[in-house]
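Next up: a single chain in structure tokens, the form predicted on its own.
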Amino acid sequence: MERLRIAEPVARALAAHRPVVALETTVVTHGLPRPEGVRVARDMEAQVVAGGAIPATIGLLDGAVRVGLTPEELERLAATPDVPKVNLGNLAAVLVARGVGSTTVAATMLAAYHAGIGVFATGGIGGVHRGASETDDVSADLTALARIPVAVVCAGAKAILDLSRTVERLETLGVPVLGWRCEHFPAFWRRSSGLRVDERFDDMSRLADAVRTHVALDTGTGIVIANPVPEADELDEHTYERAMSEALEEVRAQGVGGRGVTPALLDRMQRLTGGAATRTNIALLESNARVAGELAAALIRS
């Protein structure tokens, strides 16, 4: 990949065989409200280490594509104002602009197979909107998971999305989500969306063993890995349900619409909850990440 610029250390990792996870950048810049992006995006590393891999935030600086940001880096990236969500259609313009930018679930999960990394950590993934019948607004992350084989652990779709939709297109393309000690499809803020998962794994070893078997049969998918957030940070149920009523009615008063949907809705929900939404958004940013390093730890193991 032309631009692609690998930090030392994670370059290192790579050439030695060691496990390796990829960390996107919309939570530095767009996910949560600062000075918390950057915190929580050491702390997504952390949990990469501590899951025993090694962790490579992707972001965009100076005209290149960059595997491993620095401290330095990260603080400059979250620092910079209206940096733009870097997705796979806005990537190119970005890089000759030699603007900064924050990539997504679809530009890191590019990157990271570019850079011979196999497993990416996020909060949740973005799907078909709610009322995409009339505005067709589908996540690019779809299109990504459809062609690029990078394994995604996350908190299944955000909820702010019409879910069953999304998961039926996640069938259709190809793309199998795995239960990670769960029967059902996470609803991000919420541990069950009561639609079930392709199978569910409690042992990671066996997950790794379906990683790996989904990569040699050279679909060219990514796999989906659905983990609920932890029971004790999970929004209870009323509070989830009024506030997501009353944030989707003031996207739609105010006419939000295409990449300003999410953060909208995101910040909506911060507001509407009492800061409930982030505290919760946290903790499946760091439960994802330990994950991630498991599930690379036992790639390279077995």
The other form holds:
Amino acid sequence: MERLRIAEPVARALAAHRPVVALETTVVTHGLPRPEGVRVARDMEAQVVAGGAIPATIGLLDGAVRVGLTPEELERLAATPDVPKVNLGNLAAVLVARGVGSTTVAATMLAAYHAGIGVFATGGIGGVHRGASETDDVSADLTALARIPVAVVCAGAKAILDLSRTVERLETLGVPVLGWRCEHFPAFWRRSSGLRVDERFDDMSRLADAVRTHVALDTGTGIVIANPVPEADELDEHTYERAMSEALEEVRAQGVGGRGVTPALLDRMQRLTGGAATRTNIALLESNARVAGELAAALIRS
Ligand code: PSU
Ligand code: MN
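Next up, the form predicted in complex with pseudouridine-5'-monophosphate in place of the form predicted on its own?
After this comes the whole thing, all chains and molecules, with the earlier chain placed first.
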């Protein structure tokens, strides 16, 4: 891939067939309040290591897609004012024009795939927004999942979305949704949306076998590994329902559109819950990084 730069430790790990997990940077710059993002990124890397793999945090710096940012580089990215949020459509333009950007799930999957990394951890994938029948706002994450064979460990999709239509769309696209120790698609801040996953897995070597088998089928799609937030960190149901309807209402009233919608909703959730939503978000990010590390390690053994 043009303008792809793989950091030395990541390249070495890949050459030696050691497990590697990709991490994104939009969550660092747009998904969490500053300076929490950078600290969480470091914690996620530590969780990948604890799971048995090598982390590769991905973002745009100096006109290149960098796979494996150092702590200093991550700081530099986070300190950039108005850092652009990059998906598949604006990747080339941002590379050429600004040279710096944070990668969403979609762009991170593309970079991971070209670097030879098959496992990726995020918070929640993007999906079909509520009201999409009018706005047509559907995340490019779904486009990437339909086209790029990388396994994405997530706590479902952000519950600010229309989860039922998101799950329907994943099915249409032929993207498997595998539950890690759960039957139901998680709702990000809550453990269950009530929607079913394709299959529940309780054993990591079996989950790895399902991932490996799907990739070998060569359908070309990605895979969603749904990992609910740990019970102790789940946002209380009442707080969750109330904050979410208010957040959706505020963002609608302010006329936020396009790439701004998801960061605005996450920011409102954080404020309306007095930080509780962010604590849950951080807990699920760390848990996903840990599971992704374990999955990458199991894939090497399978
Ligand atoms: N998960 C989080 N926080 C985030 C995101 C995911 O816990 O901020 C980001 C991811 O980078 C994802 C993006 O790709 O939100 C989706 O944005 P949109 O809905 O505009 O496609
Ligand atoms: Mn969108």
